[in-house]
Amino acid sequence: MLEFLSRLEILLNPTVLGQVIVNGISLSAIYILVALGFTLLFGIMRVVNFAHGEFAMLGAFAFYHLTKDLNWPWMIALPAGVIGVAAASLVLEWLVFRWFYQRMFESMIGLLGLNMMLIYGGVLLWDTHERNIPAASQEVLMVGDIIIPIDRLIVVVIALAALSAFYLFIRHTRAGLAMRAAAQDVETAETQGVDTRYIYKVAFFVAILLAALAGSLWGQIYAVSPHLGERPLMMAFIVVILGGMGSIPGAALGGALLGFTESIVGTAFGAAASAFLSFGVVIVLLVFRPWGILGTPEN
């Protein structure tokens, strides 16, 4: 008990906690850029991408290449390695997603497979030890007694501003309204004359991306290696059942819960207590509300 309140003493010192909130609205903010790529991709296709956190993978190798191998900025290599990441994926919906999809059980298998080739491809041409991608900037920013690293500042921002684009995207555009009209009804949006094909390209290369970013932005924080994308699809996995399968404000509900949540726990307690806390809390949801906190029961 004593050792619980000496961990929470710590914890609600302002410089500790100003630190637990910028680093919680960081996990946050790459947590629901991956769990929307994951659930954009349920939501319009059915599809259950376990190769999800690969695509990440390949976007942080994508943008480690560009800046630490070909000396290119920050800036620049971001976005390029990013898109090239989406655009070289739609070889692999040509080949491999477009069968599976509106077929959940199969593309579990199947993505499975697909997942662990990737894994063992990037072991196969990267190794498996880590790289380090050079920070966007190696100074910090004081408020108060709290010290904010700017190239985590940097990480926050870009991430706010592509899931306001994301946002901006899906509701005012007419392919963002046509994957809306999909995700509700497929068949009822080909009769209105939704190209359906094309409008799952689309919404494979947005989910792609999606993924890819965070990738780029996990690297940054962290490490890159050929296993990276193992732990942000296991957190996708835990964000869309948090925030309801298939849903848009949900995954982006249980991104912000997850982010802050290991934030602040892992802080204090450490990441095991984390860890079981995340995994506990979805066991709960999905004995007594499996359809997730903004997700609809099917019938």
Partner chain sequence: MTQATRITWGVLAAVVLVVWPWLTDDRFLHHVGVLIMLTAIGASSLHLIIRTGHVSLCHAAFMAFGAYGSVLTVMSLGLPFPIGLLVGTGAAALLAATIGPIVLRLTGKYFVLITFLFGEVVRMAIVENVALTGGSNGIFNVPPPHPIFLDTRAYYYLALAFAVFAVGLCARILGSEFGRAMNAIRDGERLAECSGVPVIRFKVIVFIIACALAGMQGSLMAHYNKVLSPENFSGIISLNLVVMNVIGGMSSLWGALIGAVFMVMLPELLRGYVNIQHIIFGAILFATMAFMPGGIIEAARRVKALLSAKPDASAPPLARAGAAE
Second form
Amino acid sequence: MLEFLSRLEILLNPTVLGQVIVNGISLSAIYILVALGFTLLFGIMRVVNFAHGEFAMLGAFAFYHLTKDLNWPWMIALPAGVIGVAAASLVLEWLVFRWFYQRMFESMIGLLGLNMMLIYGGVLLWDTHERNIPAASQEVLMVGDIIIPIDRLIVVVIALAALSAFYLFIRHTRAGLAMRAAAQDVETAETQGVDTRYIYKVAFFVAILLAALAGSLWGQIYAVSPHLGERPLMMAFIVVILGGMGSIPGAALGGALLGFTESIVGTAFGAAASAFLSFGVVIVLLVFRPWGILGTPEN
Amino acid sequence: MTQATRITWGVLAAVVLVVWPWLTDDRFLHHVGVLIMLTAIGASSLHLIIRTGHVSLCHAAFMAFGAYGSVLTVMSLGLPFPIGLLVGTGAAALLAATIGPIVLRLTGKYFVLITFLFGEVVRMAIVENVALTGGSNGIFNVPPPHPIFLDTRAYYYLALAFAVFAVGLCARILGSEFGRAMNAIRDGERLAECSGVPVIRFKVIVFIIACALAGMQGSLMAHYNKVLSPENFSGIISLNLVVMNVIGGMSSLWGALIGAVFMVMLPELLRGYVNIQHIIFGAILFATMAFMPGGIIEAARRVKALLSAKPDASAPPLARAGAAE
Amino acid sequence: MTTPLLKIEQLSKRFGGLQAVADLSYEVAEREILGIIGPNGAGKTTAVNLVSGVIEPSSGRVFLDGRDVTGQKPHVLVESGLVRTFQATTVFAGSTVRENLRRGAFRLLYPGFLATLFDTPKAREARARTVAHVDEVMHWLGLERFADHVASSLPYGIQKVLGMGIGLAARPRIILLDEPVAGLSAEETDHVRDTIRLVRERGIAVVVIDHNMRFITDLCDRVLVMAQGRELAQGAPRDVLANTAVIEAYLGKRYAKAQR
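Next block, the form predicted in complex with its partner chain, ref. the form predicted on its own:
First the chain shown before, then all remaining chains and molecules of the complex.
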């Protein structure tokens, strides 16, 4: 008990607290980015994308090569890499994903296969050793006693900007409207003149864009390797189960919950404890409310 | 197939299985034989779960319970192997009995997600629990069940005996009235329940038996390999068992067995190309699910129907595990 | 008076803010056919789901043979002799008619896990008995010539009869039928109606739900009319049809006034 309290006390240290908050926000933002795409694919195409984490991995590698090998400036390399990955992934959409639209069960197993292909394809290409993307900035910002590393701040700002852009897109564009209609009921949307084939492509592109961006930002914080995608995938699962599968606000809420849990519990009690806690919460939630906090029950 | 040809084939298969180690002096082929026998236990037990409409992605977690339970009983408590095997199998069954009633209430996609996460939890727990499990280094110098079984040929017969027991049990269950109820559950859960089938109870029974068999395989595998580490029980191992069932075809136990043989042989042929092997497995999973969800069994059936050129109205539908969403 | 076979008391169900069924009470005697009619959304299917244990009621009681069976699971109720059919998934589509009925006869067929595993004499006896029973059900419902046909290949009307057969294979004392003639032609409807009469002749009580007025009034001894989750009227078909509230619910207020 005493040990428990003394560990919690660490959090009161301003330096630690600052880190916890910045960590919490940046982790949340990254998780939301990954989970949004995942939930979008599920909501619209009924596809459970077990390969989602690998698009984050591809995004991170694209970013790594553009900055490190081609020496592109950070500000250009990031969007170029992300858009490049999303555009190239349209080939995968045509080769792989389109076969699984509206076939939930087959999509899970089939895309687990794609997941394996991408991971081990990555291992062949890049081997397993870990690489680091150079930090955008070594500076720190002092707010009172709280120390905030600038590169973390950049991650947060970019992620929040992307999330806002996504929100505007889904709320205020024709394609966004069509996507929301398709997510509710594909058949009705089709009879209302929504071109589902086109909408699927757009949704796929957006989902991969978000995942690749999340991966690039993740690569800023952690190391880049072909196995980078495994954790984001796991986190996307947890986030969408927490929030409710197919629910966009649910993904945002779940991502924030998970990001802060990991940051707080991880700092005080270690990464393993925070992982066990989030798994535990998800398992308990699945028992009592499998449709998640903001989802709606089936039937 | 007539009764006579069926018996002929059965006897032939039995003879091949029994004399296999004596057809060759190549120890490597004996080793492949052991692996096929042990893998068949895992694949056929997972097949049982799949037949109730649930695809479990944490079967390796139960193998881990069996393996660590057995190895710790033998090495830390100094008890003989048979007791270790029983403890390991029992531990896996107990775990299944604990989580089964909870997770088996979930519909297909949630079940897949939760078992995926659960497999990860177990693997993490093994890595973290260094004092008991040796963490990620694992445990070395695991003794064989008996000094006799240091010989691969001898171990082959041990594995064969357990494989015959496990596969036989699965086949017997599927062929019984219990199996009929399982099919009813897979084809229409609510309709089955309203025909008097206690759906959840039956699913839990299947889950416990299947996971106990997985534990048994884990124990036999650990005492054969003489080392065990968390990587032997990662998600990819569970996934491989799913692959076996998928490529074979999820509608029949034969599918799981064909898949097991295939999945053991292929890596051995591709030795040294581990990554390519994973990529090929991945491609197989994708292609099967996209174009031939019924697997090899279904494909064979279709080819046969095509050859006999009679439109067959009684052909069973494609495997529909988890389709009752 | 003897205890009714099925007795429903003040049964209610709320889904969130929606009162799907409110204070529903009725009785079914042995060998009786009770019809429940009402417009779409009247809560008819919910009423069946509540009685058959598919969903749990918010309040109220269900008695089977005088025994309180409220909230019991469907498979337990089957043991007690109450079965039901479904509106949509009525049959095991990929299996033959014979297999469908065998699955329905689970209660008679299943001798316990170990018994079936070792195929004990008890298990063999149960199987022999069930095979005979299934043959009898097929004969009785006129399904014999389809015995080895896959259910999904049969005409819709036959599938509906097979759906009933699955329920009857369990040797029930009462069967609840959820819209057995929805989507059927007039001819097929008549066939289903005759089949239900046969069921009653076997001594089985029937509760049948539909919104086809002609079908229900032709068939039933008594009718219960529902609207918005509540009972509007209950009684002999002729009396209920003359009831003003019923006419209003079905044909609108103006029509009811004109009739007066």
